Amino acid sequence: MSTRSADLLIVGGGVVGLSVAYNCAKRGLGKITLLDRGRIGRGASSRNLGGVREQFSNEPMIRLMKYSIDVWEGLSKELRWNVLFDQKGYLMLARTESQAEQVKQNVRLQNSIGVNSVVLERDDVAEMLPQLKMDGVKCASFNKRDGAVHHDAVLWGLERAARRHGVEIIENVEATKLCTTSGRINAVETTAGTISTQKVINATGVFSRDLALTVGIDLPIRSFRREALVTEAYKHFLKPVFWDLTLGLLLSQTLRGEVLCDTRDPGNEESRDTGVSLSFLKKLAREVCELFPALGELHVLRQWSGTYDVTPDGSPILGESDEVSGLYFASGFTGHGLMVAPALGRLYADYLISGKKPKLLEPFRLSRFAEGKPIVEPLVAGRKIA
């Protein structure tokens, strides 16, 4: 690849990068190039369970996800491609008094912002999930606007739409260095040559910190491994996405009846490894069988792992760098990148065209850590809630 130029270079071909590329191209931003070190969507975007929810514990994320679900609801029609968004609801199960108070507090906050989540008492949970063993259940929160999408369908739809609007997509080429002049981005060096540009979006997930360090910016992002599996098809028994806050166990049943599962595994320390482990399989099998005994005979079809780009407060880093003009961050999603991607696509298009940062993005600035204004999110898969 010889030296080339772009009005906007997006580094990272996951769902966030694709959404931004598509929306910017649709709005006529100019020549847009999207670069990925491997295949489009091969990272976290194709290794998740597809959950989408408004149920967060802090106001900025609730507002961002409220807008994102608004976009999700019309995305299939917009892309002319079915992303399989199933608004079947999301149930968060509390087993301790502190968890019960947390979900009730969350529901009060969500309601105050216009999110119609509700508290389900023990009997309501039993009615919704008759196969669930109710030992120790206190209550749950539930939102019928939440649900799940099929990650591959989302990736394919966004990629097709981006290409249709003229986005140049380059696969199997890695961005190795950000280049600046007088504190401003002017090019990106890659394994196949240099791309001159004055605007770069760093959407490289667990590699975001590496890329930012090439211009001396140390993003507070660490990589954590998270495993999951899918079973053979089973009769439909689980309408909502189910999350046990004590165990960190998440279950979601696909339209075909397979059961998608993941759980918190203390053995998955900070790592970029994407192998699988027997310890995870044993722990998950034990937890699933304890909660849903009827699933004990199901065969596992596939087990895999992926990585979370995790920030200290569990919330993403969004917006332009204060140190390097023209460098924008879209990283640190801590497992929530797919959920917010449709909103971020539109918001970044507005941002880059108008030059004015949208209010929904402002709280997620990198400087919040130095300012002592973290956006703490305890409802993060893999993080223990007392």
Second form
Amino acid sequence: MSTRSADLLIVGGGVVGLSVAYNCAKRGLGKITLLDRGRIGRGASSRNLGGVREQFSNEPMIRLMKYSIDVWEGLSKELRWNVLFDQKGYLMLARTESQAEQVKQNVRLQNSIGVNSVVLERDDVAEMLPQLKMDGVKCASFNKRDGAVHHDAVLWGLERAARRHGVEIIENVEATKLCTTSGRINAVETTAGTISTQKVINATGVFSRDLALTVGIDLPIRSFRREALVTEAYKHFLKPVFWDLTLGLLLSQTLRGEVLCDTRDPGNEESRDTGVSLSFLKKLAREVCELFPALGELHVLRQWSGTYDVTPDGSPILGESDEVSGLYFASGFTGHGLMVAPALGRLYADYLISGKKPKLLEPFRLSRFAEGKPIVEPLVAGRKIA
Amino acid sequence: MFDPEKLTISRSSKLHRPRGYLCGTGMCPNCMMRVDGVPNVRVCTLVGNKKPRLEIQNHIRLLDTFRLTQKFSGLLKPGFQYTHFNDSRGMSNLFYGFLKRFTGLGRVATTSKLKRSTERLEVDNLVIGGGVSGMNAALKASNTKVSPNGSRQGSVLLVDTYGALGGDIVQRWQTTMGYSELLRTKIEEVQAVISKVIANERIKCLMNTRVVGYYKDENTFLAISERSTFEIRAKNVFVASGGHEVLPLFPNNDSPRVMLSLGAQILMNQRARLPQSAVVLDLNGLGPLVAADLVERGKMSSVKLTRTEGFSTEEIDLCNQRSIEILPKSIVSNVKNSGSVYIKSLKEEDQKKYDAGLVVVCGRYQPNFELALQLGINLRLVTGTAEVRILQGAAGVNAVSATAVGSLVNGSYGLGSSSPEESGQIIFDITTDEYMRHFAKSSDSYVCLCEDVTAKDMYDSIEMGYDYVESLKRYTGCLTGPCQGKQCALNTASMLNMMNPKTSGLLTTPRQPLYPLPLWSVASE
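Can I get the form predicted together with its partner chain as well, since the one above is the form predicted on its own?
Whole complex next, starting from this chain.
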């Protein structure tokens, strides 16, 4: 690769980058190249638990996810690849008065935007989760349109579709520097030569800050290490995705019968280590035994970890840079990248073709922090937003 | 608990195939049963004399009657779930409902054991593995003065999964029998090392305990036994975890009639009643000795021995004395659940049918590389060496070990290879064996028993472009089931190497825990 060019260069072959690449290619945006420093989807995209939900506590994110679930529902057909989007519902459990109040408030907000989430009273919770110890349970919010996908299936489906539409995918090449001329992107230096392009999408997750710094933009994105584990396969017993707001404990049973588990784990700010820890294993085991006494018999099969790209308010940074034209951000998802990816692909395709920023993306501009208009989202699995 | 009349003790997760006792050491998914109401318990690793209530899992009468999934197994090849029912939401939802109805193994329990306390141990030297290498490492470490002032000799903790010291060789031949002078000498040498370890008061042994992983965050080894959970910290670590046998590829290699040779010998130790006849399939060189053992201790009346190579004169004598029929340069080409075993000569195309109650497989050894890898030891995949060795020296780790099963008969079984100064890497032999050459495209030879992945599935997936371990694992499900690759890593790596030598430089990241453990065992404060 000596001198190449592309009409659109996407840096980062995760689920977001692939979705944007596929949608733009499908809409005929010209020559599209996608770079990944390793293999496709080997970062957070293949290390997550696959949860998809509309149940957020701020309006812009609820609207974005509402649209995203519309896209998820038709995605398998569109990609000709079953991404295993199982709308099994998503339950958030409140065990304190303040949480119960927050849950009810969220449901009111969600309902006002057209999301049909409901508040479940104790009896309904007990019926839906027969293994749950009901001590101290106040209520829960539940949305049956939410659910989970199989992340690998999503990656493969998008990758195949992107290739079908002529996207050039280059693996094991890292973008090292963005190059500008009079405030415009004109090229990207990589470990395998320079690629000239007018438009770059920075979808590199935890690495997006490093890449943006090469043109002097300091994205307020930090890495945050998350751990998870999976159990052996059991006959299906857990219907919805379960999330306890007090402990941060999250359980989701896959179609294969394995139970994905994760919980809040402090002290992992700024870490990109993908090893696993004993402290997490013990904490999770204690919490499962406390909330679901019978599930203490579940066998832990393996632990792994990945990284969140977190922002100060817990919401992503999207849209074109004000300082450098031609540079688009698509990161800072704070653990919600997979669930918004299908919507984002379509919205970016509209955006790049029309040159007009879609309304759904507008609130997520980078300048919101300077303007003092953060989109605060406390419902982030594993982490408390300051 | 073994009953030759009822060989089927579990059902595989995807195709619902009948499965039976295989490895005897917790290295496969085959003996997972519901025990006293607790699901997914590996029956072979239960210790003690009590008679638990055993129930077969994943037993669905309709499927068992018609073997429906097996009939349509061609439709259930890897990736089938991605390519079907993607046209409409309604169909997808029906499909997911169907999957949820039939996937998974055991039903979850209604109660759980109480949490238990964890014992924390601090030692100078930790030796993982009580085979000859591990014992020699322990003896050597116990005689080494420890820093900082070097005034004191170090304490040693030796942890082993078996109930007795000596590793596989002692599990295989608990009694010294008269049939092989060479074997008796070997076992006497091992017994001498065992005596030295027992007599050494600085060496403490923790038996029936599995080290399930090294955790960097607390610089701790987590170990589990039936009664206790241990968190062990050590200044020096010796990984001598040896290896274990794996199944070669041949049609119906997952049949309940197929058993690994160590598993068969453990059954004989337990005085289990075995079927009257067996075919011994030899890939690791132990075949003649195992066949002789089946005659002597197993009281079998008819034993046949097949090997892809020829036999030495000593081996021929050993077999002739016990009326063991030897079939050199031949392979097992099929096993029927009814008890018919087909053996094919490598020279001629003809295939002969034999009746045998068991097929005892002396399989190739896959090194237990996982723990060493977690400690930062390099892994190298090679072809063309008969020996499997684990050596090393990463930061803070003085691991040594060797498993040289093939050379037991030639006389170098572990004894010579325990010098802590040696540094190196794990060498993983991924030579294509005769069975893989023959059955790489076979649609009824299983590479992965956990997820029912056949050789053809693997072959096709690699051809489709899933040609490095991580993608192949995610697409087919191999290496992700309850055995975590203990039965399939060798065959997976060999097949990748055979088809595309460029992509086989790496194995998957071995994740903790190395052996599945119940949540309650680590739930204490």
